[in-house]
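So this first bit is one chain, no partners, the form predicted alone, shown in structure tokens.
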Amino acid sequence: MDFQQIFKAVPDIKAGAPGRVNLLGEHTDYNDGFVLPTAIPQQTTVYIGYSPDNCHHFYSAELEEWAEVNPTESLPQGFASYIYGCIRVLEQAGYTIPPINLFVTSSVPIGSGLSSSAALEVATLRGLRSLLNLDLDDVKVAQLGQQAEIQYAGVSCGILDQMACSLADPEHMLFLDTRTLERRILPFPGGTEIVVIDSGVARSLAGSGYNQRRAECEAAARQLGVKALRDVSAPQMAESLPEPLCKRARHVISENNRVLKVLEDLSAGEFGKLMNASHASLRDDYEVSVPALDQLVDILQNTPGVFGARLTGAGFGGACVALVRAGAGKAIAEIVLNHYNNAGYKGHILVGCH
């Protein structure tokens, strides 16, 4: 199906925006923190066209589902929820938006932490964009993003994700400051490519643990007496918290400073250690793992051939990502999938990135 066979009408516009993995720096956004992301070849796109009645429909080419949304009644649900806010916080910003019809096609994996959800703000308010000739730059469609989600979707996220599909691209990772929007664009270490592997266990984050722990750092944050986790650089200084105060805190502090480590152009060897101490922190300290993902990351970091692995994103479920040899990739990840299903696993391979 495509949009004229669903609206009857050729679209208007066409946009698209790419899913990211994040390489380290994780549950660091939302305490003003370092993240490193890139962004991988899937992509969300948006076709959009003028709706001819007063209401917003939507159509998801991959869950083959209808919306239509009624802007004086109640708010959507699912992927609809997403689209809408992205509708809404533009009115917000004081923009007018006409009732639109979009056609949504996407081939980032939902649910395995590559930011599903954030490609498809991104795509929308790039499509509005350019339907509607707005004055957004990139970085004002990230933040839009992110209140859509915070507001509309249930979702106390960061900027990293929306960030990271605005501004990344997949041959490059991104060192982005997430309070003052700072950022680089770096090479990957010499000599190394990247892959992404699916656990098998899909994670939703409004029903998961994530505002959870968003709510224990912000009290850490208050007990330390700083603005956020992102002002401590020293992990010992977690250890005066109760717990579990002072594992969120350790792990966001030590993440900060992985991540700050980068600058420091690293050799694969040393930027795979850092991602593998950075999964053991998300385990012991953030308890976001799960045993499928540390059975993953474990079979990942025990295969010749690569130099780091861990969990990425959120956690709760989702994938793994490892940084490995140039040219390895596939090989590689067809031996750790075969060996991790053969444990019992339904997993499958994502991408080789870069």
The other form holds:
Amino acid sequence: MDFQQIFKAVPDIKAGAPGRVNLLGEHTDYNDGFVLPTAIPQQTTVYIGYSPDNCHHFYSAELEEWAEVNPTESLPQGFASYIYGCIRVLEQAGYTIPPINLFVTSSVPIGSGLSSSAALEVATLRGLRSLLNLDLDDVKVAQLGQQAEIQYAGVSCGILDQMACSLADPEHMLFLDTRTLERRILPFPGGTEIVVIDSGVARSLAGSGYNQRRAECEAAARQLGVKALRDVSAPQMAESLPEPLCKRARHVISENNRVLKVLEDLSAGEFGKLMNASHASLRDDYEVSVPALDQLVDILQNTPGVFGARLTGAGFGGACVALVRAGAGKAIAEIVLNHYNNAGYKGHILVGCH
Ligand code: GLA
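Mind giving me the form predicted in complex with alpha-D-galactopyranose, seeing as the form predicted alone was just shown?
What follows is the whole complex; the chain from before opens it.
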């Protein structure tokens, strides 16, 4: 199916955005901290034309689902909520958006922690930017995408995903200070590539403890008398807090320090150790891992050629990312997957090399 078959017209524009994988800096973005994502090769593509009536019409090729949105009626659910959310935030920003027909197709896996929703938001906003000649730069696109997610998908997310989908590329790591939005494009450690494996355990971000973790971090920052946990750099500072705030703060503070270390031009081995430490902290202090992710990370970390591995994204299921020897990604991913699936899981390879 394509736009023409669905809407019986040719689209006016086509736009796309990649998914992302976060290499370090997990659950730091809503604490004004540091993150280090890269884009993945998988993309979301939208085709847009004008609607012949007063409604928006959306079609998802992967879900084989239609949505008709009448702006005067109730809000849509599912994939349409992200697209309509983008239209609404543009309207709130003062732009006039005419009724559109939008066809979306995507190779970004859904529900694996690789930001399929942010890729859809950024692709939609890029598409509307070209269709209507809107004066929006890539940072503004990311900020509007984040607003769409918060207001219309009900997740109080930070800016990591949308900034990565809007500004990262698969050949580099994007170092981002989420408070100032200062960023640096960094090379991968020499002689490496990445592997991403889905654990086969689905996660639901809104239904998970994500919003609860965020509230705990805000409480911890209040009790420490700082604007955000980003303003604390010594992990010992967390020790004065009651549990679970102490553990949550310790993760955020140590994770920010790990991302900052990357600016010191690390070797693959040093970088890998930071990934391993990040996983331990997400598992023990932030408590967003699950047994399947721990097992997959354990197998990865014990496979020759792997420098380091951790869960990636919000956790509670989803995928793991590993930094591995350049050229060995495909073979390593297959060995690890075999081992993991023999333990009764249904994982699969998402990214075999960068
Ligand atoms: C999700 C959110 C991001 C970020 C990560 C965890 O992907 O959308 O803003 O908080 O979880 O690092």
